[in-house]
Amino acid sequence: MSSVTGQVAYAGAPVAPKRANVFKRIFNHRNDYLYVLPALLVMLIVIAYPVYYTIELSFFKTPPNLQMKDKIFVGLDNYWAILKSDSFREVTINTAIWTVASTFFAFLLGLGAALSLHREFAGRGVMRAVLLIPYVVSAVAASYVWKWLYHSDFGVIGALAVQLGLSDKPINFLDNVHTVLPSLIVVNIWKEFSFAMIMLMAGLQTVPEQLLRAAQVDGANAWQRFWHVTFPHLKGVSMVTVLLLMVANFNSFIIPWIMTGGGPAGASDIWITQIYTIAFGRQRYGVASAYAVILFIVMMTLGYFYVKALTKGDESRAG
């Protein structure tokens, strides 16, 4: 009778709350949680407390002398000052362009590289190693190398453009407000497409060869085999890859800061560089904290979709 009442609620009988089941499950596995307790404590110290302090600081006006005891409570004034400022709109547009363009083209280039390297050909291992170089190169080193490649006087790219007759004089990539952001996006795509290639190459291993051969026997061309057989098997890994790229691009600080510092005239300024400038350049820690909280909310939203993408298969199997 107890097993039946656990599944079917009779009229007037109280239904056991789900919260009690959760607590019971935690109590039954209490020894398991003891093993991870040190790691949880470390996470609370290095992650939870800084997040809490940043949220708290976002409601205060901080003095430039770094005396935090003299901070003044201002409520939501910091958030309101950010949201109504012209610089926030401009930086948000730059961040959106930077994130969407970098993610889209890095994924597209990585998909093309993964499809090309999935087939057997002579030298495939060498090509894989070569295409992995951007991923393993330090972002700092890559930024300085590309900064010299883009140099208006000594840069290789500008010199080649002049020699090939594409331009009358070396192109000013990083000191022009119209070309600086696209130039940085090219560098970011070069740095990130290898990651997308690795993820998608792993996804291609899950595509059944029998289905591809059957589709080829039925007369499907290469595009039809890709769209109707290969791509459906890549949806899960593609979603995860896109979300990870978006998270990385929102937090991408090294390339824009080293190459331009957000300039010229803020043309390459994005959220993360703006936060750094406000905090350590202008020493307005309250406003910078409010900016960081806004970025944190966006990142948590992306993290939610990332977790949903990872657990989608588990939920379908459980259902």
Second form
Amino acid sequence: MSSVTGQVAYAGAPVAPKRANVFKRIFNHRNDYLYVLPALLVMLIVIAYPVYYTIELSFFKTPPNLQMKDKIFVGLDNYWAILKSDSFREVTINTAIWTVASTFFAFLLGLGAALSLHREFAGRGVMRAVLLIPYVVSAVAASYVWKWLYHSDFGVIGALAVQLGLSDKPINFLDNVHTVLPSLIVVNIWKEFSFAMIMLMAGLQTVPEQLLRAAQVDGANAWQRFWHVTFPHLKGVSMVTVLLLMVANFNSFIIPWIMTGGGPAGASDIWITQIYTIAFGRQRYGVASAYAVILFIVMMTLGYFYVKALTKGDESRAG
Amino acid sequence: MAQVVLKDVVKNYGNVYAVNHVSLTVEDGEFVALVGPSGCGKTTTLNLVAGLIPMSGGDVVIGDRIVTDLDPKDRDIAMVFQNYALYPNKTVYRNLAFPLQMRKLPKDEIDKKVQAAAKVLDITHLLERKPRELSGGQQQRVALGRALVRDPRVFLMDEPLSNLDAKLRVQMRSEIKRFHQDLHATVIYVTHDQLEAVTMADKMAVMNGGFLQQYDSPANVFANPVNMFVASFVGSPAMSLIPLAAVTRGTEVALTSPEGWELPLSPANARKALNAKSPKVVLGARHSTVKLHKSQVPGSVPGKVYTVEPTGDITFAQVFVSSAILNISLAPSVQIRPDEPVFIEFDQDKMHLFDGETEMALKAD
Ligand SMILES: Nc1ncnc2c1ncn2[C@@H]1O[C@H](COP(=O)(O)OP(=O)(O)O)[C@@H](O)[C@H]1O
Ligand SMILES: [Mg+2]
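Got the form predicted on its own; could you also share the form predicted together with its partner chain?
Zooming out: every chain and molecule, the one shown earlier first.
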């Protein structure tokens, strides 16, 4: 640890109780704080204030005309209203299915793609470029394209299903409460597996060649080498990838909003689309804010584990 | 244990020949060091024996089987790697057990073998630790243990000591040597450190640029290097090589320097010098076979002191002789200073002569 004032903790010396001199330590490091002050100020304005304002609004009943001076304090009423509503239950279940299924399959598919691209074969470069397309295509454009692919009259997928004899009439993927969420999840997985693939490909590059060779000499077959060497080595990057995917999926908006707007009958509504509808559709900012605060708490919990996974990787790499 | 034979082994990556038609036989129970500078193809050769990379040509025979087309696991070999290559997420016990598990041995038998290997290598107290909780030397023991548990026919080791500090390296050197003697194991040991090769091996295979240069006992390689590369690679300090020219003076043959001095050769050396393809002859001399004089004696040639390095019981001096630098070892009592003019006397029986064109050692017949 460096110290501007030259106070150095000697290794092996008894460590003073940590909390007693927090202020003294801050004071000793006052120059360090000065350096991060500009960044801190910007963060306060663009992050802390909106967060604070959202929390504040969540305790008020807001008028639809946006005259915020007329808002009425209602305490935790907004929260109770949300938590007790039927739609909250449904939307939460949708969000959970959406997040878990998207994350799980995007990761699995990304892992498969990364592993197949890790081996040398003719056309590997082309394959890699092709598999990266979903990642670089704008989500808005992709949503419109998929909407057409799923279309009940003109959709390629429905037509294919008929041709292959899987169905006698074109399937109405997006207008059916049972198929709409899985259909959207497929699009989301298609969009996201590239990201998992990139992360895991980077991770695969760091698997020591010698370890794989050692395992080969020790008699491990390809699957055993993957299970005993490669996969443990990918643990850190896998954790991070899964958490980043979870966070992204929790916050998904573009795909469900553009493709279905949460419909039909709320069957593809997830938290973010719900919040958007409540705020900008029904003009109920107080309730929307309370919703957002709940989401915020969930996100911060995920974020906590994310940071923890990241720093754990650091330790084991340093050790 | 088994004999290992490399027959005309080739490995090329496009135009780069990492291993170029190498043939050698490692006898049953022999400790052979593959030695050479970095990038000369040692690791590639070892990996070919292990079957970790496909061969471009030739055959490998282990025991009575041609193993050229066999997987590493079917060759009955064990390998020790430079960075130990321990499985970081497994305990020492699980690391040692791994090759046995892969061979589907029953649990109690695995336990027996692991405990036995741990005992031999004195790592029983470390069995529950993870590799990152071990020192470099301990990790290296575990790596040896993992090779040992399986009781393979051949041990392959790729620079197993080069990540250790100097003191530990010397200690592990004798431990590996000991381990070889106790087990009567066939060992192929890769190192870039010629001293390791000389001290540990029954035979050393000196490689350069993918070619096998010389394959013989360390003593023979040291005494009769086949070419200038081997001469300058083996021995520390290296053999000094002085480019000169052979001239015939009646019945006598002498070596002359561009500066004008002449060194008359003994009849045996004269015959060698005359066997050179051209008059260009390179004189090689080890530090212990030359004498340094402060004044001219018959048969000595002039030089100038470059550096003097006292090491306690021996003083090493470097002396400019013609266009080369000559290493000399001296008694500590000899007092010389840099830039001092001196005279060098060569031992005719211990000097080496090389063909200046082909760089091969010259023979008398
Ligand atoms: N996969 C590879 N592709 C291309 N060249 C290689 C490859 N592996 C090794 N080489 C080349 O083969 C030569 C010998 O390498 P190596 O056997 O690792 O040398 P050493 O172990 O003696 O230091 C080097 O010149 C190296 O660049
Ligand atoms: Mg090497």
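Positions refer to the first chain, counted from 1. Worth saying up front: this structure is predicted, and the values here are computed from it rather than measured. Take the two forms, superpose them, and find the largest set of C-alpha atoms that agree within 1.5 Å; that set is the rigid core.
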Practice task
Take the rigid core as the frame of reference and indicate whether the C-alpha of L34 shifts by 2 Å or more between the two forms.
Solution key: yes
